[in-house]
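First, one chain by itself: the form predicted alone, in structure tokens.
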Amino acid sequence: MKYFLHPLGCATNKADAERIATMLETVGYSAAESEKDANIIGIVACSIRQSAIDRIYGKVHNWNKRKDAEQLITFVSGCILPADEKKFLKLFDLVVKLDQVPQIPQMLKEYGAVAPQNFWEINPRRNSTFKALIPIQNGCDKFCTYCAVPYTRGREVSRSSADILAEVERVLSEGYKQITLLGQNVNSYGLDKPGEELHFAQLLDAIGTLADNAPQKVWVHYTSPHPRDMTAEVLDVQAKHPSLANYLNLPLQSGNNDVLKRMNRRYTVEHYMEVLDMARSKIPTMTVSTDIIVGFCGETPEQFEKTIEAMERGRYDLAFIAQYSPRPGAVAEKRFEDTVSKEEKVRRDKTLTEVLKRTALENNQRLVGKIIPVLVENASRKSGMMLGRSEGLKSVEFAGDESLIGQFIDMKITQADSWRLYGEKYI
């Protein structure tokens, strides 16, 4: 019997899928190479955009057709709004909430190993032998008006500090070389349990100490912080430990204060830029990425111009630009009118992408001639070259072979464009 999982959306969903895979394997299932070979198929849903949910309806429709000719079990888990859950109950065999994942063996009426008692106790079946995703919290208390996460994952709940550190120690002992700490708002880790758990800077300090003393070279990343909650203490800890990567994803979302207010982001562009400047002053080699939404409800051309100015001021290396689409269940869909046309959203997306191309190219060209460490990830299907990532998660292409996958190598950067570095192994 074989299973196939479709994690949609963010890295947190991918980490959740690794724990779901563990539970399926405790009852005798093994991973299938494709959904065509699977006897049970699961989706870890993402409710950030309606398009992601629409994909699920399309897939389950096709799977249900297969049931006429073969035995197939389908289930859905992850981020699910109540309205979608009611529909999914009619389409899937199982709707599994995240806190029900340990009950999958009982749900499947199969009994193997003794099931863990809660979600965090599950030892994940990792999809990589050298990169580990480690959740530190679940849920969100920010209630941004464009986002459905508080309604799908609930309020913020911090995982036990002791459990997180134990999982970090375990993956380090197993030789993992890259760890990514996951949360909807990592800065607020521990605030829901004052006096019981470490706060984020303390947790990061403890993890940095463990990773600094590992026998292998390690990079530790975290995502995503909230600009309102980012502190000098966190950045000082990040600067202190060699293993804590010089990378920061700091979501801006808009360069206009009125739009930020409608988004319920609860910071100003001025405060955001102070945080960004502080990060770069403490860690001058910091690679910075951001998230931007174009065409949010009521965004005027003049307000969008402020976002262009903020993008230029931010001098980003990477940016994740999204065109706003109403999400049923989120506050904006009920409260605001979607006033910006699809064509204008596309235009604004392209405009910001052009700004990013300039700033990313300038930043990348500063690395030409330098020798940097690169973690080799895979081979490019298009070019036949090998691909790796820098400490700042920049893509690096070079000549090599697949024996290097999972290894750190020193790379001399020979050229750069906006989206990629090119180099050769430095001996």
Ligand code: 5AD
The other form holds:
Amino acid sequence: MKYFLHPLGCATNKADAERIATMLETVGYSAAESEKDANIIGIVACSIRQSAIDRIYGKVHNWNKRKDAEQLITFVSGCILPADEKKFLKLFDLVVKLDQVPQIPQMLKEYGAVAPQNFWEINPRRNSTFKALIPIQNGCDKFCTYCAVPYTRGREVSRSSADILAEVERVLSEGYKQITLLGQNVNSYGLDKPGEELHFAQLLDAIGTLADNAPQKVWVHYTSPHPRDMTAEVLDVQAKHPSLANYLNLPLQSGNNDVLKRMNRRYTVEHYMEVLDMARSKIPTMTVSTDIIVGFCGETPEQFEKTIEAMERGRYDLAFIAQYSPRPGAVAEKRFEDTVSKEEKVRRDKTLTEVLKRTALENNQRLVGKIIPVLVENASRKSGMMLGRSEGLKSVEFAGDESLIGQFIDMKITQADSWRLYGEKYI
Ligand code: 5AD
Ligand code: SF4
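Form predicted alone done, so how does the form predicted in complex with the ligand look?
First the chain shown before, then all remaining chains and molecules of the complex.
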């Protein structure tokens, strides 16, 4: 009996899929090489954008066709909008909410495995032998008006600090080299349980100490902070520990204060830039990425101009640029009109991509001639070369072989374009 999982969307969904995999294995399923070999297929849904929802419908439609010829169980888990849940109940055999993941054995009744008490107790079946995803919280209380997360994942709940530190110690002792701490708004970690758990800076400090003292070299990344809540303390901790990677994803979303207000982001562009400048002054080698939404309800050409200006000012290495798509149930969908046409959203997306292409190239060119460590990830099917990532998560291509996967290699950077560095092994 085999299972296949499709995690869509962000790293949090990938981490959730690793726990779902464990539950399927406790009831006797093993991982299938491909979807067509599986007897049970699960999709870990993303509801952030309409395009992600459309993919879910496309996939389940194909699976349901397969059911005419064979026995196949399908389920959906992850980020599910209340508006979609009823429809999914008709299309899938099971809808497994995240807090029901420990009950997968009961849901697949024919097996009598013992279920863990809660989601965090499940030991994930990791997809990598050197990169570990570690969730530190679930849900979000920020209610940005465009966003589905507070409705799909619910209100913010922090995982216990002791639990997180135990998982960090476990992966370090297993030799993992990259840890990514995940949360929708990591800066508010612990604030839902005052006096009970550490705060984010304290948690990061404790994790940095563990990772600095591991026998192997380690990089710890975290995602994502909220510009309103980001503190000097967090950045000081990040600067203090060599294992805490010099990488920051600081989501801007828009460069116009009126748009930010309508998004309920609760910061101004000026405040955002102060935080960004502080991050760069404390950690000059920081690689910085951002998230931007183009074409949010009522965004005028003049307001969009401000986002172009902010993108230039931010000198980003990377940006996740999304075209606004209304999420059923989210405040913006109920209260504002989706005024910007699809064509205009595409145009704004392309305009920002051009700015990014320039700033990323300028930043990358500064690395040419430098020697930097790279964690080797995989072989490129296209070029036959090996691919790795820098501490700032920049993709680095070089000549080598697959035996290097999972290792840190010092690399001399010889060439750069906007989206990739090219290097030679430096011995
Ligand atoms: N439309 C477009 N992009 C969105 N994001 C979140 N909700 C929406 C939406 N309704 C983007 C934001 C967020 C990233 C994870 O996805 O930029 O930071
Ligand atoms: Fe969504 Fe805003 Fe929470 Fe991020 S901070 S998950 S964008 S509501």
